[in-house]
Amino acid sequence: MVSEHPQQGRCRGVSGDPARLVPARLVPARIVIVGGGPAGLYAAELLAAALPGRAVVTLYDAMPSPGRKFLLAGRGGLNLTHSEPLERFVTRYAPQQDWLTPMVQACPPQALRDWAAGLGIETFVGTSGRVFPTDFKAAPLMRAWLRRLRALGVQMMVRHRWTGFAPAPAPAPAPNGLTGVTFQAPDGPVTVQADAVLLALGGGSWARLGSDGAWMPLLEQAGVAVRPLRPANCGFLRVWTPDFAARFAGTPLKAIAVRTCGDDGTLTPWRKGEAVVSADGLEGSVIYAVSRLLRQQLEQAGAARLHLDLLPDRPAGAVTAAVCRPRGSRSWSTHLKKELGLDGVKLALLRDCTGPDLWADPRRVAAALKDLAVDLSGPRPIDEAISTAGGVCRDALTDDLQLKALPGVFCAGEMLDWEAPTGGYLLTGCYATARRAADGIERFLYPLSQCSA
């Protein structure tokens, strides 16, 4: 370890402390964080902020600009938070919902609207309650923070691929304290030696934005324990009657509610919002919404159901009271129209989920409106995910989300264990990731044993 010695005085740390003492070294601390997406970039941020001239912060992105995926995610607007009451908002994150909360506590959603504001980026509260900038665009964002980097000295390093460490990484820390971090630069293999390092390395979808999940294999030589990676936030395919894929590939389907079976096996609350047909299943936010335990569903069993609310603003007795009236020579089409407004692909849906023999009953008719069944037989790939779930188990991990199997080594954002629905909540999550793995990286390398009064 570069020699240090106690230095008396009061430093506000990562975790906004001012009691925290830290010592001063005779070198800086030399800091590596490899990832250049939200949890890199915000680590990077709040290292270099707390500790300035004790550490030289540099980022390393394998692509040629960092942020990649957060500017291609923010053209449809950059949903960068939600509002709703923090004791719902931790939920989210079930099943991990008690690994993340205390994390999500300390960078709670506030605390990014007052960031963005920071850099000069206004946020509204939308009719959905998701967060966005008043402009909807994540570039903006992303070139003040970047100067805000530059202006906190953080050295960035582009176009330089994670190839593992150097020389392998042993259960103890190496004799000089140091980590050997390995890449693959432009001009060649690059190692640079670290006192800490921070791996901010993303999922595994969007692989021609950066996440593609190689560090996998790198992390897993090394002894720590992962989960394979898995699509979250994603379609799910269905076989469509290829009359129906022909006329309603990229049809949405509005004002329609899901649910599907739940953690404890019973049918999850009817979630609102919209879906789109797509030629071989069925994807949009209403989807994504319950894509977790629809995953679920297709790891156990090899099949999942998705029910479907084609109706959802009408009670159930009104609709079959709708259905049953006389139609006399008017078609089921018609009928259905001038009762309930119904045609389209909710009707071209309602065939094609169901047999001939339904439209016998009426009563049956109206029960399937209100509640559809729709079989699933596995989800999209995971590179057209959103996101993804699996990674660096939690037992691999201190509280401080430093590697067990890796002292000096860190992990935040969507490379662990984790996931949580679209909506402002997998942001949130990276930030917080990243607020702890930065808070622990100063323990880290200033432990309060060392710090005089």
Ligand SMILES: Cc1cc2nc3c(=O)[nH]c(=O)nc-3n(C[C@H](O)[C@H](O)[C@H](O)COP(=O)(O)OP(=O)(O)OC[C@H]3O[C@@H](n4cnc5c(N)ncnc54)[C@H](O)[C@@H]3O)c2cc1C
The other form holds:
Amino acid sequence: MVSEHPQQGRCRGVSGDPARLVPARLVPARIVIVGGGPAGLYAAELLAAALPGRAVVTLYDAMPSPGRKFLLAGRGGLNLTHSEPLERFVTRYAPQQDWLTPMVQACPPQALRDWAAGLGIETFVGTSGRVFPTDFKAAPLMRAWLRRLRALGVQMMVRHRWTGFAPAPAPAPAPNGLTGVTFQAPDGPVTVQADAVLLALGGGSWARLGSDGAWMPLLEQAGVAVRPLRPANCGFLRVWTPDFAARFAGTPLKAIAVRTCGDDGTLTPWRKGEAVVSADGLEGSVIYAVSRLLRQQLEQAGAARLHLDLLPDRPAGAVTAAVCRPRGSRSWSTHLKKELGLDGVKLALLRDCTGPDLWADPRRVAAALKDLAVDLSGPRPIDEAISTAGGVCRDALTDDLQLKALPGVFCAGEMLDWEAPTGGYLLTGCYATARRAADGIERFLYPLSQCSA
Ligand SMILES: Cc1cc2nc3c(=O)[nH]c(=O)nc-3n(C[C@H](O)[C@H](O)[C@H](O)COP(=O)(O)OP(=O)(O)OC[C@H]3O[C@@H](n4cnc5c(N)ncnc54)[C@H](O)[C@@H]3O)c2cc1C
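Provide the structure of the form predicted in complex with the ligand, given the form predicted on its own shown above.
Starting with the chain above, the whole complex follows.
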């Protein structure tokens, strides 16, 4: 193994008060950030800006360039954050709301909009309350961000895959007991010494963009408690009849509402939106919105039930009245099309999820249109998910997001054990945890600012 950054001499002094023996750094602290997603990039920016001349910030990423998932998010318009009131905003992090709330309060949606504006990227609030860059693109923001990081002196080392920690080379162990950070680089393994490390390695979906979750066993071996990564904001599997799958895979289900069993065991309020029929299940934004609850049902009971309202804009009474009108010789599909404007995919879905006896009773048809039970057999593969749940457990971290088992090592972003729906909450959570970890690193390196060189 070679040392990429030879160990510099460490000069350590103390303040006058022996009760406050605090190191005074005479050389800049070495901060190693691993992971060039939004969490790592934001922490790098904050630290480089906060500690000019007092820290050398180097960011490592396994991929040939940073921010690949962030750039992919740009394909969907880059929903940076959300404009709803903060009290409501923080509820989106349930069941980890109490953990995330102070971090989001310290890094609220408006701060992200201001930050983007500072990079020359104006944002706007869409009709849904979601916040996007005015051009719906991630690439211009990323270019401006990387320019800012370069100007702040952040060094970028790509194609460096983090492989763990190594014993510190004698005779100058890192002052905080940290042992060195190891990478697989293009020319072979390298070890770098660091005074503080931030891991911002992402979750476990879209592995081809770098976030492969391969860090999990490395941290587990180091004694860090982690929860398995599971798909979040994901589609679900359902066995359709072959005819339905063949005819309707890829067809949107517009103007529907969904609900399912909530955390308290009662059904959640109906939520309107759109979904898409896939060859083997359902996906789309309204499905993602209830995906945490569906996944939990599957984890606990091996089965999950989604309720669909196929006509959410019509009251149940009106639907019953329409369905019960004399049908004459008309087929059910013609009747429902004429009376309720029901389209082909909704009618076929109704047929696919009910038995033939339903059609003998118009009142049951009406009830099923307003509350169709769709049983799901599992989530779609984790690699397809928008985000992942699980990761580094809250109990494994201090309030500053420092790993209790590895002093000097901090974590941020999606690799922490929190989840949130789509709507800008994911990126906001990544920025907010990055801010907390960056503040924690600053406090760790410079516990008393008057003692810093
Ligand atoms: C299709 C899609 C659309 C999305 N759209 C939105 C959206 O509009 N709004 C929103 O809020 N969220 C969105 N998200 C989610 C959001 O992109 C993620 O939550 C966010 O990128 C996570 O940031 P992160 O910094 O924690 O990790 P990541 O962005 O995943 O970055 C982790 C980085 O760590 C690197 N890395 C991993 N392992 C190693 C290793 N061993 N060594 C070195 N480097 C390593 C990776 O290469 C990667 O660059 C979307 C996600 C997807 C998949």
